[in-house]
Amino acid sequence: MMNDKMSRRTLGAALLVGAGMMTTGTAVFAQDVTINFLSAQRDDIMQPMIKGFEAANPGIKVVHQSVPFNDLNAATESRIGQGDTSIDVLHADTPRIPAFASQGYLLNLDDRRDVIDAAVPNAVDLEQVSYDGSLYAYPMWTSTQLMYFNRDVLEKAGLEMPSGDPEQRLTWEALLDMARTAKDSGIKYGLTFQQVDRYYQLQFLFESNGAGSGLTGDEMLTPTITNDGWIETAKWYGDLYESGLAPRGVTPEQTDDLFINGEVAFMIAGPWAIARYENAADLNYGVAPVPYFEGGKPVTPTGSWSVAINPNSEKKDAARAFAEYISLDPEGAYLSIKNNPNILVNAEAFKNYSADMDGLTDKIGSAIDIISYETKNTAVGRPRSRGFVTFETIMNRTFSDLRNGTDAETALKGAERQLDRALGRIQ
C-alpha cells in the first residue's frame, strides 16, 4: 500500500503499488499476434496496461488506436458496422451498448458470465454492459463527480471550506452566491464544469431538478425535454454562460486548466481530474460533493467505459485475452487508471484504488468517502436506450447552443423537434 500521506507528483506511481495485485499467467501462441485497440482515451492513459499485459503475454502486441470522443461513435459504426476486421478490441462507452449490441457492433459475451460475475459482483456494474438479457461487454470502470475548489481564491474572497460531508452538501442556489464573490474578489469565472456541454455530465442538473433523463417509455425512445423542469434547468445553465460567471469558449479539454492555472473557483469534474491536479505544483485545492437544487435531491452522474469485442476479428483469442486482463484481471485492472484515477469496478481492484484515494485526504478532503456515498446513493445512469448515441449527439449540440446565448425553450424545441424525427425511426 502507498504511504498514507501523498506527494504532489507521486499519485501516478502510487497508484502501482497497492498490495494484493494478482499476476496473470502467460498467453502461448504459435506466432506473434498483433491486436488494435481502438478508445477515445489518450495514449498515456492506455500506455500501462498495454505494457502490462504484454509483459504477460509476450506473444500478443497491442496498438492503440486514439480517436477524438466526437468521433468514436462513427469510427464504431462505419468500421465495425461494414465489417471491418482490422479493429479487434474498442472501448464502450456503457450507454452506448445497446445502440451498438443491437446493430451487432459488439460480440456476445454470454459464455464468459461466470468469470464477469466473479471479478465484478455488483450487479448495476453488470447491467450497463448488457443489453436484451445478454452480456456484450467487460466492465471497466464506473464513475462520479467531485465539486473541486481553489482553497486560495475561497480565502481571498473570505468564503467558508465547503463540506466534504454529503448530508452537508451546498445547493446550486448557496454555490452560485459564493461563486460571485469569488468572482467579484477578482477571480476570472466562478464556476466551470469540466465537461461543457456533454450529456454525461449535465444530466444530473434536470434529474436534480425534477425534470427526467429527457427520454421516457418502454424503450426509452420517446424524448421529453420541453417539460417546466427542462426549460427551468436549461435557461439555468445558459444564464451561467450570459452572466458570465463560467466561460464560454472552451473546450472540455480545456476547462481542466482554468482550474489549475487559477483562473476559476469551483470546477464540477470527475475523480480522474486528481491525477492532473497533483502534478500542478500551485494548485491548493479540495474536493467537496456536487450540489442540489433547492427543493430537489442531489443526484450524481455515474457509468463509465467498458471493453468489447468487435465480432468481425479475426483475432478473438487474442482479443479476450487483453479484455480480460484489463478488466477482470486485478493487476491489468488497476494499471488501467494508473494516469487515470476511474473508480474500478474489479472488486479486488478497487481495494487497492481505495487505499490510494484515502493516501489523498489530509491535503484536499476525503474524495473516497464521497466517491463511496455517491455511487451508493445518489448515482443515476444515463438512459438504456437503443437510440442513446442518436439523443447523446442532439443534446450536446443543444447544450452548446444554450451555453452561446440561444433561448431555452427554443433550443430545446428545436431538439425535441429532431429527437422526434431521428428517434422515431428506430422504434
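The model shown is predicted, which means the values in this text are computed figures rather than measured ones. Note that the rigid core is defined as the largest set of C-alphas that superpose within 1.5 Å between two forms. Residue numbers count along the first chain shown, from 1. What changes on going to the form predicted together with its partner chain:
- Positional change of Phe399 between the two forms stays under 2 Å at the C-alpha, relative to the superposed core.
- In the core-superposed comparison between the two forms, the C-alpha atom of Gly52 has shifted by at least 2 angstroms.
- After superposition on the rigid core, the Cα of Pro330 moves by 2 Å or more between the two forms.
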Given for the second form:
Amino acid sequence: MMNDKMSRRTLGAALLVGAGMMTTGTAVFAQDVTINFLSAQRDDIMQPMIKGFEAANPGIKVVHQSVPFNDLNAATESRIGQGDTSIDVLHADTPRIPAFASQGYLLNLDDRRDVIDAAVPNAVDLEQVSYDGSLYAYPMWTSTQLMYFNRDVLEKAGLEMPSGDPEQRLTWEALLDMARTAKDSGIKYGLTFQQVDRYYQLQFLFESNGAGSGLTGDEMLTPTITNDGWIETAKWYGDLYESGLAPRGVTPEQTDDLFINGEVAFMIAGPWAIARYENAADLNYGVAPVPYFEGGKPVTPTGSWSVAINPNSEKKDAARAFAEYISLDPEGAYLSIKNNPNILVNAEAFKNYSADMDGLTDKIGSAIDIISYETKNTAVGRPRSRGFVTFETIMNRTFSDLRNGTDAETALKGAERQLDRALGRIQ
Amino acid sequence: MTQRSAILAALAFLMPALVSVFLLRLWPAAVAVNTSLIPPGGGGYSLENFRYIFTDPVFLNSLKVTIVFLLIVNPLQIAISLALALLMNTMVPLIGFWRTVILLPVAIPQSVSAVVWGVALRPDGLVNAVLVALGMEPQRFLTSSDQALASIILIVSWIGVGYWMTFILAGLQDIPKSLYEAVRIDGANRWQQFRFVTLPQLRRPLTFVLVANTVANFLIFAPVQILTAGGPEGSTDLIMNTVYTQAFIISDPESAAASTVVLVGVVLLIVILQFRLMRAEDSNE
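Output the structure of the form predicted together with its partner chain; the preceding block shows the form predicted on its own.
To see the whole picture, the full complex is given below, headed by that same chain.
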C-alpha cells in the first residue's frame, strides 16, 4: 500500500516534470531547481556555504532543514527510509554511514572516487565515509580533541603550564595529580570532558589503555567490553566522579560554562570550543595535547560530518553540485566552517583554516600544530559497524551509570548482555 | 427531509471527523499491530517480536518502573489537586492570584520545565544550596538510582497538579449550596460534609481526572528523555522512553511496534478497570 502510493506519487512527479520540459524546454527547467538539505546544524552555520553555492550556481536554490542531533537519525530513518524524495542532500555523521549505506539510504559515489581522492588525500578521512569498499558520502570535516587549561587557575595553584608539544604530552596519572592540586587551591572541579558520557569523547581512553574500541568481529557486531582493560578504564572514569574531581549531574551542554567561569582547571574538548572561549573576555586559557595512560599509547578521537545524497532524489545533478561545492571545492569547504571552526579534510581549504588558527598561537599556544599532528598520527575512528548507533546508545547510558557511581564490572557486564541481544537482532 | 437524507446529511457533517479518526488513529494503530507481528527480516506473521520484548530485561524493567511510577504519581497528583481545589474554593484573600500561581506551570512547556528543574537539581545546583543553607545534607537527585524516579515525579507533579486542579475546582463549584445546608441542619461536621457531600458529588470530575491523568502519566516522555535518558541504572526508564529508543535510536521498529501494542493494551485494561470501579461505587450509593 505504502509502496503503491509512493510509486504513484513518483510517477505523478515524473509526468509533471516531463510536461514541464515539453512546454518550457530543459534550459528553463534547470534554472529553477530547489533542493532540500537536511542537517543537525544551526542555520547560521550552514548559510555561508549555501549563499556561496547559490551565488556560484544561479538557478539552484538550497533550502536548509535543521533538526536536533538526536532527531536526525529518526528523520533519516522515517523519511529516506520510507522513500521520501523531498530530501536531496543530507549531512551524515561518519559513524552512522555503515548503517545508512547498508539500508540503501545513501547514494553510492564510487563514480566520483577520482575527484574525491584528489581533494581529500588523507586515507583515514576516506575510510570514514566508506562502507564495504564503496564511498557513500563526501568527506567535509573531521575532528580531534584538545586539552584546554585555565592559565589563571593553574598559576594560582602554583602549577606549571602543560607543554603544547605532542611528544611531551602528559600521562593521565600526572594530569590527575595536577587537577587535584588545582582543586585543592579552591576551585570546584579539577577536570571535565566537554561531552561527558558520550562514546565519541571517551573511546580514546579505552584505546589508549589498549582495551580496544568495544566492538570486534568481521562485521564489528560483537561487543567486547568486559576485558581487564575496559573494566580498569571504566573504573578509572567512575572514580573521577566518585572522588569529586570531575562533576556529576552536569550535561554536555553545561560543561563549557564551567570552564568559562573558571570552575574547572582542565577541559577535554574539540577545537570548535575555541569559538566560544574566544568570546569569553575574562578567560585566560591555553591548549595542550590530550593525555595518555602510562604504558599505553597516545590516541585521539576523530570523525565528524560528511555530506551524502538521497538515492531517491529527483534532482541528483543539482544535489551533486551542491554536495561537491561544500566538500571538494576549496571555496565552498572554507565557507562551511565560517561560523563553526571544524577541521577541514579538503587539503586546499585546510591551508586557510590553518592560517586562521595560527593567529591564535601567541595567545593560547599552537592549536593548529597539535591538530595537524593528532589527525595524522594518533586519530582512531569509531568502529565501522552497522550496529554503531545501538552500540553508542547503550554505551552512552553505561558511561552515565559509571559517572553516577555504578560498579564498573556490573555496569559493563550488564551492557554487554544488552548489546549481545540488540546487535543479535541486526545479524 | 426524509430519514435517509437526514442520515446522509449527518454523515456529511461527520465526515471530516471520521476521516481524521481513521487516518490519524485507526490506520496507524493497524499499521503498528501489523508491524508488531512481522519479525525483523520479514518471513510471515509470528509472535517473535513479543517473545523478544518479553525476554528483554530492558523492556521488562521499563514495565516495572512504569507501574511503580503510576502507583505513586496518580494518587499523589490527585490528592494534591483535590486538596488545592478545596483550598482554592474557599474565600482566601487574593484568590485569583493564588489560582494563577498554581496554574502557571501548565503554561510552561514540559521540556522547558525539565531543563530548568534539571539545573536546579544538579548536585551543585540551587536545591542543594537551599538544603545546605537549612542545615541539611545535600542530595544526589537525578544522579542517584534511588532518587531519580522521585525527582521525575516531583517535576511532572509540579506541572500536573495545577492542571488537574482546575477540573476538580469546576466540579466543586457545581455542587449546589443547598446540599451543604441540608447536611449542616442534620448536624454534619466539616469532615462529614466532605465525605458525604463533596466526594460523592465530585465523582464525575474525579473519574475524568483519574482516567485522563493515568493516560497522561503513562505517556510521560520529555522529562525522562531530557534529564536522565532512562538512567541511572534504568531507574527512570519509563515505557515511552523505551519505545522511542527502540523505534528511533536503535532502529528496531518491530520491537517498538510490539511494545506499543502492549502499552496500549495495558492502558486500555487499566482505564476500563477505573471506569468499572467508579461505576460500582455509583450503584452502591
